[in-house]
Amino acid sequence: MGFLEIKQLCKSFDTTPVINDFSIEIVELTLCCLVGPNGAGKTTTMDLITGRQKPTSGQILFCEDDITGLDEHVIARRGIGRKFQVPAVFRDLTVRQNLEVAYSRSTNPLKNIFRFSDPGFVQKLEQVVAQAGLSERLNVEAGILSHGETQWLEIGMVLMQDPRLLLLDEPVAGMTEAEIEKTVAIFKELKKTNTLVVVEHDMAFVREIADVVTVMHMGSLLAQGPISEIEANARVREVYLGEAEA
């Protein structure tokens, strides 16, 4: 059994099919990049995995459990974390406070205060700021971070929830070359301990990080394999890479 299995997934809005009989299997501790032209169905697939949208038909299995159509918070508790394209950080709070909020499981502020002094929290915080490359920025307000640092903070916030599967939507959009380089290093470390699915348009970035590349076209699976195979695939070049070059 796969770590994440998507079987014959379909999603229509009114009568328009957006995801069309889409099936893939994600192996644990791999990094899969989901690529394809705009409108291929990549973000909708992420929405369906996380419960943000409900599929019209098909099945999603995570660690052999059927999670198809469960509510978003239930799926998050099962261990699936997601980072959206536009970071949702608390700009007036410091990096540390943002990570504390992400870690908190209770709406009771008093309970949370005790959780933050718990050695498990301190250990988790140290681990995550090292993973996200933010050790020097703990006491800085999130509102004055660079674009790249803001993206890393949000990745850190997802990691504080200890997900087994991380879904990331266009994590390097708008980053400088240096920030992209650092993000490559962060992802290479992350995939030693986590399973990642990354939606990305930047093929140079995909080339650096992907174990497996899944190409979507018009809501269906067009091709899947290592980047070398994908780049050599004539149909993929015609549909996707040709369009990117044009």
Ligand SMILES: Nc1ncnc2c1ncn2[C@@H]1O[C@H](COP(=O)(O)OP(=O)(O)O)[C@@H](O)[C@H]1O
The other form holds:
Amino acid sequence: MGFLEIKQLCKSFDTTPVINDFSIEIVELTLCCLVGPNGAGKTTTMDLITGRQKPTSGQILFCEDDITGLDEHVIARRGIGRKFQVPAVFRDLTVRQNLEVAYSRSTNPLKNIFRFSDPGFVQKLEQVVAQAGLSERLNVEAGILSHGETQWLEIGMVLMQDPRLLLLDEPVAGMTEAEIEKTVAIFKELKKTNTLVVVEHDMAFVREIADVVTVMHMGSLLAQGPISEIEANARVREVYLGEAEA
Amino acid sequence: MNIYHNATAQWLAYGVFFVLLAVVPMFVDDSFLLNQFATYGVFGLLALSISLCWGFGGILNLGQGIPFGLGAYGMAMTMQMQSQDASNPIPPFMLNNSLDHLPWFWEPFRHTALGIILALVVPTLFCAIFGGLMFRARVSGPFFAIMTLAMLSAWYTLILDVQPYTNGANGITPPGALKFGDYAIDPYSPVAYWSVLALLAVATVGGRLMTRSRFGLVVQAVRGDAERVRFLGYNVAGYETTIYTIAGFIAAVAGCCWVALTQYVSPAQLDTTFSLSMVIWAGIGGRLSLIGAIIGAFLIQGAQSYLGDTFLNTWLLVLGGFFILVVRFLPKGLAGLLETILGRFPLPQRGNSNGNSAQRLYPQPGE
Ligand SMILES: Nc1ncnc2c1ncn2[C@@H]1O[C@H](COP(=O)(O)OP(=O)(O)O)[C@@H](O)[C@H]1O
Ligand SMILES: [Mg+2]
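For the form predicted together with the ligand instead of the form predicted alone, what are the coordinates?
Full assembly next; the chain just shown is listed first.
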């Protein structure tokens, strides 16, 4: 039984099919890289898993529970955390406040009116801040962070949630070599305790971290397997060579 | 970071602000003036409610006159029934509108406590239901603002139309002051002034604590990016409904106070202009600062009392123009101006500021 199973997923916007009969299975405690040319439907797949979009047909099972079409917050509470392609942090809150919002153990609005601190928050904060290297930046507004720092902050927010499954959409886009290296280290550490699905174009990065690579093309599964197999795959090369290296 | 953002300085400024307001009756002999100042407290409550809903929650609410008006009508009905007795069981205006018995929904208002509870619960419940429906359907931003405006007009028309029950455009004018048992609250007395001030202080401190709670933090996150908050596991509609309803409750309290002070309510309390004014008060004073918004209400209503006659019909135009200038050049209002000025000075060890912002209210580490 898979940890996350996507079965015959289809999604059309109006009449344009974007995801066509897409099925994959993600194994627990692995890191799966989702690659494919621009417009292949990677982000849309994440939207469908996290409830941002409702599938036209198909089924998504998480830990054997059907989560197809549930509300975003319900899916998040089941243990799926997500980092967006365009980094989405709360720009007018401080880094610490961003992480505090993300520490979403108590979600009831009425009870939260009377709650001023969360047990366990400080401990978790220290751990995540050390991991994401944000300790110097805790009290600055998130809006003034550099691009790389913003990416880490959003990764940090996902970590605060303590999700069992992390979906990370282009986490190293716009990062410098040094920053990418640091991110690789973070992900390798995370792999030991969490399951990750990472969308990424940077093949060097993918080679570095992926256990399994899934290639999407025009909303369908093109190939799946270890990186060596994928790189040797003739159809994958065709699709990728047809595109300018994205 | 400067003194403006210092939590202790902010609390101190809150204290100074309310102490200054509390001693006003010692210096004002004119009871009509004191009554007018007390009504400013009502405007302060309304500005506070807008600051919470719009400033912190990011929910632009142009229909705050609904809970205010419903609360006011509830209180007016309660006070009206206090002056009816066995020989004279129904309000005179009903007789004039050829009603010969008390309508069923007026019945509970014969009991003062029940009447006041209804005056608070009905508007609050309305906000919870209306807000719940809207936010669950993810109506937000300008669309929500328009819905509140439409709903406000609907209530206005309804109250105007059911003349036999509400006395239509003439409104309700309870003949006596609000009585608790044998004790009447003279609206021109310092007691009335202090009562309103006490409610304003409680609402302000409560509001400030709320913005510093986890709830307040999430609400501010929703203001920044509601979509993102959902993926962290929060039911955004629940948070939006809650802050909108709390703001509605404060407006209902303001409505009750208004009638206790003026012994009068009419559909004018649900007029669009009035609800827009509340937003303008908060905008000019500083919607991100609870006290800023309250001071905005004082300043503008004060100016209206003294300058309004000169400008008469163009007053709203003047106000609107001023509002546009503030929104354009001082998005955080006068409180933001103070923040900028204080920002010029490095954090000193002494003194306190008069201004406040609840903007960065959340506790900082080391605070
Ligand atoms: N909300 C939407 N409405 C219409 N078309 C969309 C929408 N979202 C994505 N698409 C289309 O779906 C396709 C896949 O997009 P996306 O999932 O973002 O690709 P990727 O992340 O792999 O680059 C694109 O052709 C895009 O134009
Ligand atoms: Mg994408």
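Here the structure is a predicted model, which means the values were calculated and not measured. Between two forms, the rigid core is defined as the largest C-alpha subset superposing within 1.5 Å. Positions refer to the first chain, counted from 1.
Choose the entry from S220, T193, D162, Q224 that sits at the hinge of the motion between these two forms, where one rigid part turns relative to another. Of all listed residues, the hinge one is D162.
Enter the domain rotation angle in ° for the smaller rigid part relative to the larger one between these two forms. Rigid-part rotation, C-alpha based: 16 degrees.
State the core-superposed CA shift for I144 between these two forms, in Å to one decimal. Here I144 registers a C-alpha shift of 4.8 Å.
C-alpha positional change at A88 between these two forms - rigid core reference, Å: Its C-alpha shift, to one decimal, is 2.6 Å.
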